[in-house]
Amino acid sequence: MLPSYEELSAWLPDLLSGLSISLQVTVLSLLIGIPFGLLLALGVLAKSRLTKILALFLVEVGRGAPALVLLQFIYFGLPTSGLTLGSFTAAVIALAWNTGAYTSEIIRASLQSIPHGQREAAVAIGLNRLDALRYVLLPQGLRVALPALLAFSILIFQGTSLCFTIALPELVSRAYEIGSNTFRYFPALLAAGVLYASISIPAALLVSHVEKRAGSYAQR
């Protein structure tokens, strides 16, 4: 049942090509989604009722709808309204929306965890709201949020496996293609799983290390 050396040698280029696409989708989704999450977090905390309602709507839809549904909606649903996107673009948009929705709650909680005295001190030294956010609140809040953001990044990387449903040639799609050509589905998917684990496990260890460092910083 395990793949032979010859099979792995033949499959590895295709699997690595799929892994590369999975990583590209992950990185772009995070680069777009985390700043989007910051904007949503600030929107939820805003005094404007309209801004708060709009931000809450985007957050609740992004969190409430499974990532698979968002992928299907953007790739298959939007063309009915005249907007057609490629599978790569649709995957990035869907996962970035999902990322923004979840990370907004992480960032909002981290900002609210900062002692109120920090805000009062910022006002006392003459900082306006924007400067207080930029120089006082965000540096501390993002330091608190970093471990949770890194952990969520691993979930997004693993979530790219859902993109095979919209014909994106990522890692799982490549494994299924190999399986359909060779009728060796189990070994092909097992090899794909090993590649996922080779990135997810070291990343999880890194997150654990960052959490310990963040905990020691908080105790100072």
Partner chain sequence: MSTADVFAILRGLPWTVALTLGAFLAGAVLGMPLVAARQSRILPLRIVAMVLIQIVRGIPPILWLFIIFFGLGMSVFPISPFNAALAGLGLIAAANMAEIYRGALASIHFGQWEASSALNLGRWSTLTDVVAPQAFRVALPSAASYLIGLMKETAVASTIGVSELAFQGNQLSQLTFRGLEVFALVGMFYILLSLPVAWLSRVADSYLQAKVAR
The other form holds:
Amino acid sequence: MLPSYEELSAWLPDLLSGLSISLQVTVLSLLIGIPFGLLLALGVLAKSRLTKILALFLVEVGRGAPALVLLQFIYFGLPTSGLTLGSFTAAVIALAWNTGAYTSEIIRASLQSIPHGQREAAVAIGLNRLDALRYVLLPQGLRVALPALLAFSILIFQGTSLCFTIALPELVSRAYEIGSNTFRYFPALLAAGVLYASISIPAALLVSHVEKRAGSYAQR
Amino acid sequence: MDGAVLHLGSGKPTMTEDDALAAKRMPSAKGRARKPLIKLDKLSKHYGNHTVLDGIDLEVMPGEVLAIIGPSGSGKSTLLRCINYLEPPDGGHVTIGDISLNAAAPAGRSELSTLRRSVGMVFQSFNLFPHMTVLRNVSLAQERVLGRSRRNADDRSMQLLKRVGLADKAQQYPGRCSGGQQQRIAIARALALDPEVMLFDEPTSALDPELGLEVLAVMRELAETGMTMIVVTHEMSFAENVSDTVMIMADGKIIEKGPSADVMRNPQQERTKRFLRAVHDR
Amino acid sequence: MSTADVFAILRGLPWTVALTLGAFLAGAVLGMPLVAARQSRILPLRIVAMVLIQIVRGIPPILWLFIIFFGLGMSVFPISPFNAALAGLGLIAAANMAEIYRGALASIHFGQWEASSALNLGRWSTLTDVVAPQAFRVALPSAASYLIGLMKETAVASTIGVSELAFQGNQLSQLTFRGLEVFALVGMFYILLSLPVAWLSRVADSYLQAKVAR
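What would the structure be for the form predicted in complex with the partner chain, rather than the form predicted alone?
After this comes the whole thing, all chains and molecules, with the earlier chain placed first.
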């Protein structure tokens, strides 16, 4: 049931290489997705009807469709209309879209949770809408949003496992490959599970720590 | 009280913005000016079926200190917030100096901006920006709205913080200051734009009586330098001793208005008498 | 896209619904003893529950499904794709529901416990008669939101051969080479499916809000 020492040392290079790809996709998706989420949040709150509808559409689809379907849509679907993308690129695009959609809601909720008086004070001292956002609302909103954004990042990391279905050589696909070669499915998949947990669990603990500290900040 | 304010003027050798403004205000001292600085014409506001402001007419002279008192729900705060268009009125005119806004014609962004530059507002819950230092709180609007350089803005901010007795708190964050200190900083922040009139929305209601005294002392000094002030308050001694005029509001209307000593000691209206009696009995 | 195609995809709908409801039910029920263990005064029990929850949530759903279907299914005992998916998703749901319950219980004002204690209600009675009903109301929005999330998670079952919506979509796309429309349609079905749940949740929430005296 458990991998032997020899098996583990044989498998580890492959598994770690897969983990590295998972992490790369995670980081890129977040780096692109979170700013995208900010744009979408502002887009949803915009005055222009066109902007609002476009932003809402991207958010509702990015959030409402399963990540798996988004991945398949971008990797398998787009080629039928001429645009072919490699699995890594497709993975990043799909997950960045997913990230953007969720984080736009997180950011929007955080902005709304800022005490109303802050907005009033910004207005009263004459700051225009953009300055009020930039200097008063966003700095506070992002602090509030941080725990949720971190928690979501962990989910995206786990979400890279879905990229198995679009032929990305990430961690799960490596473990599966080892399993299908050696018929030692359980140990190989277990090893992959341990690798995932070794990152997810400390990250989750970090998130609860940040949550507690953010809570004390919000007290003021 | 930690060094809360007790001097008039800035005592600087050269003529600065500060001096020039003080000079502008001093001569048109309390109540002796020709044209009203603030004029409200038939100002009204509704929330659904509920009338919060019922056609208010009001004139405030430059240098005048007006205290507005009255029971909760009388529309006092709403009136104040309509003056700087924090809440747009549903009917009537708001005139401050040369700017006049008509509720019927929605105000443009630049008009609102000009209006708000001449009005400073102090809130009951201070509303300081918790994520920046005290100094930055006071400097931010100067840089972004008035276009001052960071250096000039910070210098002016330090002047103002000195004036309210909190220069030593400049590098601290608001969260580390007491309520009274935060409110004094809020006053400095509002003064930073060199407004023509200062609005105070129950500035001491969220403070312990002791801390409230610090703030009232600053407000008193401000009044003595000739600033036009409209103060919604429950502090009867401020209304009686510091303000020039007192106005009683109830149910969205002005019940009584006149020189503070007269209204507070010798009220004419029954409603006023009732209110003052209730306050006194506490 | 012909109607035949649409119906081909919709063949997967009953499976999606069955998986979603089955896993959610399993999670809602199993989450209760799990959170009880998590909050228990017996330290070893608390630790075991905490570790279990962290591990279950720390491993991606697709991997859990693989471990159960390929890992256990190949070596220990044969298991159908549907049952493997149900077991895996149910396990994950239990861990997540336990956390939702924990959050809801924690949000109940401490005064409720104190008052019950003063009235000499035992710990069990306090839980079932006083705290749990209130916690239920608090948990409802999070649980509804999780239900919608779970429904989207069921798409991973397609990877181990459960013929639900995503699986049907994949098949159709390979058959017709019209991936763009097919996957767009599949995505749309999932979005439409979430609407009644979101609506029901809002209705239930406002109904329950009305009953609470404030």
